[in-house]
Structures are given as C-alpha cells and as structure tokens.
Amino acid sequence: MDLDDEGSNFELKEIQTLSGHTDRVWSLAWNPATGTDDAQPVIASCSGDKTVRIWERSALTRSWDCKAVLEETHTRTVRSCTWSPSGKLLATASFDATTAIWENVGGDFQCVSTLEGHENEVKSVSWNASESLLATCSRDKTVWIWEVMPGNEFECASVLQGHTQDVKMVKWHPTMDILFSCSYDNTIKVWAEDDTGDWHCIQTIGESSNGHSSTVWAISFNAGGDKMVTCSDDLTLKVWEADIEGMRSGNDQVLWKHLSTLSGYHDRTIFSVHWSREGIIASGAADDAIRFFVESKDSVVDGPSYRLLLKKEKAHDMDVNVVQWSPGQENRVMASASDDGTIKIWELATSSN
C-alpha cells in the first residue's frame, strides 16, 4: 500500500494504555532484540517517579504487562532510557547526575555499572551501532563519550564542550560513529573522531544555516541514515540531508544541509520526533497531540517536501514527551508517553471507511 496514495485514510488506533508510573513519563525505548518470531516486544519507560519500568506483551493475550520495576538506584527523575543494539543492556540517565547500566540476569534486572562525572542532570543517553561507545549529555552543557570496556566497565573517552546551554539529547548516527547533540542554545552539533583519537565538533547547525530559532529537543534519522529530522520549541520540524557515501569514505567535510521545514502543525513545543523504517515521521508535542508526516510525491526539483498524513488530537491528557516506533516486525506500531503518567501503544491503521 502506497503511503502517498491520497485516497488512503489512516487512523491511529489505541491498542492499550499502560499505567503504573506515579509521575510524568519522560521517555521510553523498545528493546531492539524483541518483537520477533522468538521474542515478544519489550518496552522500557522512565519517569519523574525515579523508576524505570519494563513492559512486555503476552504472547497469549497480546496484552502488555509490567514485568519489572527498576528502583532504589536513581535518587531523582529518570529522564532518558535506551537499550543497547543487542538488547542486552539498558542505559538510564537521571537528574541525579548519573547514568546507570542495567543487565537482565535470568529475568532479574541488575544495575551492573554507574557512570558518574556530569555536574548535574543527565538528560539523554545513546549507544553507537556497534555497542562500543556510549554518549551522555547534561544540563552542565557537556557531552561525554564513554568507551565500553570488558566486564561492564565504562571509561570516559572524551568530554565535548561547545554547547553554551543545557544539552537536551545525544544521538549516534545509525551506521557510523558520528555523534549528534541538540541543545537549549538552539543548535545541533555534529561530532567526529579525528585520526589521533580526539573528538571534535565538525559542524554546528544554527539559525544562520536554516536551523532552529529556539531549543532543539530531539533528533531522529531515516532508515538510510542520509536524512535527519529535528524538532524544536520554535514549533517546527526540520529535515536535513547529507552525502552518506562521502561520509562513509571518511570525508569529514561532508555537511548536513537543510531540506525542508514543517511549520504550522503544532501550536506548542514539539518535544519528540521519530522516523519509521518505512519513512513516516511521527511528532509529539505539548499540545497533547501526535502528528504523522510523509514525503509528498509532489516533491519538487529543489528537494522533497513533506505533508501531514494524520493528526491525533488529545492523544494524551497532557504533554506528549516521546513518540517511538516499534523496531519489530509490526511496521506501524508505536508507543507514546506523557506528563499524564501513561504510556500508550498505538497502531497506525488504514481506516475501513
């Protein structure tokens, strides 16, 4: 079915609401090793209630249940959580200035490492594709790169300074060891390692280069890794493009260029954006709504344009903090989480009307 077939009617069907957190839910992550023939999908969520919850879908009832509550490790809000690409480790970043690494040992999640070094709140954590590096960022304006050592040891490889304000998110490129960070200083920074092993900022995307005019909250890549979408407090989504083959050949002069700005869709801060494998961009915002965009087939010669596929008003009772597509076999399943304390599982379906 062609997503860009204007005749197709889509609807966002709510599959289940997951309740249990006693404060706002800041982030969630699908375990990438689940959602296959052999393993039911698993989600981790983290909250202002200082806990992380692990949810799993029952093979029998297809209903989601909370399988574990990870508590008594973080002493303040847990702001971000992300699974390693193998699905074996879970990293959680907290306002208590630490990042915890959890391992599932026989069904029991244990904190196997605690990363300390940031001066204050850790806002985001991200694994690289090969699971050899971890990045964290903080309100202290720094980005840290950690080398993953044997025996669940993590060694700080670099402290990256360059942002002038709170860093909201770090995200590794899906195939290359290039790191992206976005900040309250309205910029996106691109970081790479040089021949001597030092990390440097190779590009700063600011307002002067068609960038955002207010806080940049999130970054997501398309399946090919040659496009990136960002979202902001300036109420826009922006799509960027780079020559991926040039980057692969080691040319660090390759720059990300502005392709398209999507504006006029949200009327409050856009907190989260995620690009699905089949090219659907989902956004979640402080207007309690979730929106979906696809590339328009009317895209002109000077680059693609994007159109609204679907708008779901009142997806949650309060701010939508995160939207995340399932990486499993079910292409159009996604999860969202909110200040209302809930996580919702959705399916983007073609409506029967």
Given for the second form:
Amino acid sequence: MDLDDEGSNFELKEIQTLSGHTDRVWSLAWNPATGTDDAQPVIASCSGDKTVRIWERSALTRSWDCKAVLEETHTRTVRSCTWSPSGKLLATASFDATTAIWENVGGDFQCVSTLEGHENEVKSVSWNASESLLATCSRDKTVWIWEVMPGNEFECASVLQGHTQDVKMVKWHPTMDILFSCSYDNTIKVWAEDDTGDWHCIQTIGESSNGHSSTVWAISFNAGGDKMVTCSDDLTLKVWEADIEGMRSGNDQVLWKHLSTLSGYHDRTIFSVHWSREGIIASGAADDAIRFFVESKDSVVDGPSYRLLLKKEKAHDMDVNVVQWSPGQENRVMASASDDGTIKIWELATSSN
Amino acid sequence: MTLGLINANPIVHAKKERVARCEDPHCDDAVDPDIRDPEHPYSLEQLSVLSEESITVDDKLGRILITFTPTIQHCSMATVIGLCLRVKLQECFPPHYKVDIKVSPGSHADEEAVNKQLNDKERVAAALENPNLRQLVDECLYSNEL
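Can you return the structure of this protein in the form predicted together with the partner chain rather than the form predicted alone?
First the chain shown before, then all remaining chains and molecules of the complex.
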C-alpha cells in the first residue's frame, strides 16, 4: 500500500474553493449519505456570520454550489454543525447558547427544534451512532445529553458536570454509547451510562496520564474505534488506545492509554484533527497549514509511532479551523475551512514521478 | 513604539458607572460590582494608566507579539486591555497577521490564566460578540474621537 511506502510522494490537490460566508468558517460536516446510491456529496458549513450554508456537488458539472443559506435563526456565531448518522437531520451549535435541529423538507431546510439550557456559548454537538442521543457542550463547563424522541422532540437526559473550564468539543464513540469531551481545562473526559441509567465520568485524561498541557480542541476516532487522536494548543497530537473488547463487554474499568505523542510538527495551535477510514490523520492548525500523518511501519518496540506524510503550507490564507475527510466512495477527498471565510475541497493524491 | 491607544484625558463621569456594572463574561472570575468602592471604581481612567507595550512584528511570517504591563492587578481589567489591544491591532495590520498578546512576565498574579484567555481565539470571538464588552472596548479605543 502506498501509505506504507515511505518513498511515495503525495500532494494535496485543490479541487475547488467554496466562497460565500462573510466571516470566518468555524466548522463543516459532510452529509453521511454522501456518495451513496445517487446522492451527490453535500457539505454543511457554519460561520461567524451567524449562518449555516449547505453545499452540493452537481452530478452534471461536478462543481460545488451553495444550495441553501440557513439564516435568521441563530443570533450569534454558529460554531459547529453535524449531520445525524442517517443524514436526515442537521444539528447546529451556536454562541447564542442554543442548538438548532434542521430537517430537509423537500429541498428546504427548516428548523424543527431548538435546544435551550446551556448558560452561554455552545461549542460542539454530536449524535451517537444509533441517532438516539445528542450531546452538546459549552463554555458553561457542562456537557448535556439529550434523548431524541419521536416528532423531533428532544429531552434533556443528563447534565454532566466535571470539567473545570470551557468544554470545546464532544464526540460519541463511533459504535458504542460512550461520550468523549475535551476542554480548555486541558483534559479529555470519558462518560458512560451505568445500570441505573445515570451518566458519569469514567475516566479523566489529564497531564499526569501523559495528557495535554493546554486546551484540547478536538477528538477523532479511527475506523475501528479502538484508537483516538486528540489535538491541542500545546502543539501536539496525541494518540490513545483502549481495549475495545473490554469496552464492548461493558467493562467499566477499561481505560484509554497513551500510545503516542506527535510533537515538533506544529508551531501554532492545532484546532482540528480527523482520522480517515484508511488510517490517515489530517490536522488543521493556526499556521494555515494542513498536515497528514500515518502509522510508521518501522516502530515495533514501544508500539506504533507516526510519521508525517505531507505538510501543505498555506492551505488557506488564515487559520485552518477544521479538516474533515469525505465519507464517500472516493478515497482521500477532504474538506477544510478557515478564518479566511472559505471552504476548500482537496484530494490527497500520489504525485506522478 | 506606542500606538497611542489610550485616551489620556479623563472620561466623563457617567461612563464610570457603566464600567462598574459591566458584565465581563470574558473573564470567569465573577466580580461582584457591589464590592467596589463607588468612590474608586475601576474606570477607564485607570485603564489609561496602562504603561509599556512592547511590540515585535515579523512581516515575513506575518506575526505580531505584543506584551503589556497592566498596572491593575485584577484579572478582568487585564483581559479587557488585552482585548482592546487585539482589536486595535486587527485594524492596523492586514487580516492574515497573527497576533499573540501576553502580559509582561511577572506583571500579573494570574499571568498564565490571563495569557491563555487572551490567546484563545474562540473566547476572544465570543467576548467581542457580547454587546457590553464590545461597547467597553469601543469606548476605550474611540473615545478620543468624541
């Protein structure tokens, strides 16, 4: 496989730049139904301009166009957006302290529900795999779990306290109902439900467990769900692993252990990290660059290590806030968004020698 | 190099009261306005006592580092000054310039905490969306023009 061949040359080809937002783009999400059946790829993006934009690639021209602008709902920056696993609903988290749920009704996106409760800015929102639960987090230091009820109703199931600062991101495990959160307090917390239906923190990954020494901005899981990578203001990426069989058997004692720290590659805050199905870790940072890492085949001694596959400098004119691999059939297609107000579609290709 | 940011002249009395009641969500320390001595509020005049900024500009990389020495020890004032500096610099330099703002080493009891807040761009963005805080920043920067 070319990823294993350290002599392979890779390049990041720019496919298209999507312009339209009038302020920085904080985040984006590929619709999970992308590239399946006849569904054309769709991306949702959210911005400091208080809107969410829906972009679709035309089947005919293969060019991306803005299909919808979701405005006049959030009254402040929209910080994060994420599609439900089926691709039917879109959740958007805003500095206005609300989370909005949108449904595509015959090509028209309508806000079908608004989740209130956080005391201040909502930073992130995440759906679990079965679409039965939603999680949100906020500068108010809490993580909320919501139950998805029929008729687009959402009920708060739990308010999780524990972080001592602003919570930056929440992410459900790809297959199990275990929730992860990362924070300005430099820690990552793992939350699970016990037999009585109460949610509690089953692990806190802090500096003493080889954790980050500054704000943790994002979390991403590998395809198998047995590893995760986190990125931080401390300029490192950290890879963690867990005993997946132990977790599946409901063993509460299974902990995530530090596997590897990737340091020396970034000189400014890393805002986003995303692990592709194939195992390529992409990072987006405040130095305007996008970097790619893969597991290094050589390392056997202390466990896997990772090597830099490619660094794309000046991927954007300003900070890269998000990187996301496409879930579609086309391998190695990725989207990024930036403070420069644009979204870029890329293809990671092996360059012809 | 000083940017002449701060108005050397006293601000009208009415604004002092607004500052005292201003909610500052940018700083997590809750300051009970009732504790302040109404005779000596934290006022814009006191903010203007700020001294010594040092600025390093790297035009090639497009980076700016500014360190300042707040004369007021209280957290909320240092973060407000830092915000003012950031807004002013954003106006003076092209948008792609990266600005890092720190308090001069040893000049503040919560130096690390203040620096962390001042350089968390998500926190800065949220703070500047807060109308009260935005107004305070605008007054600090533009009251010269009144």
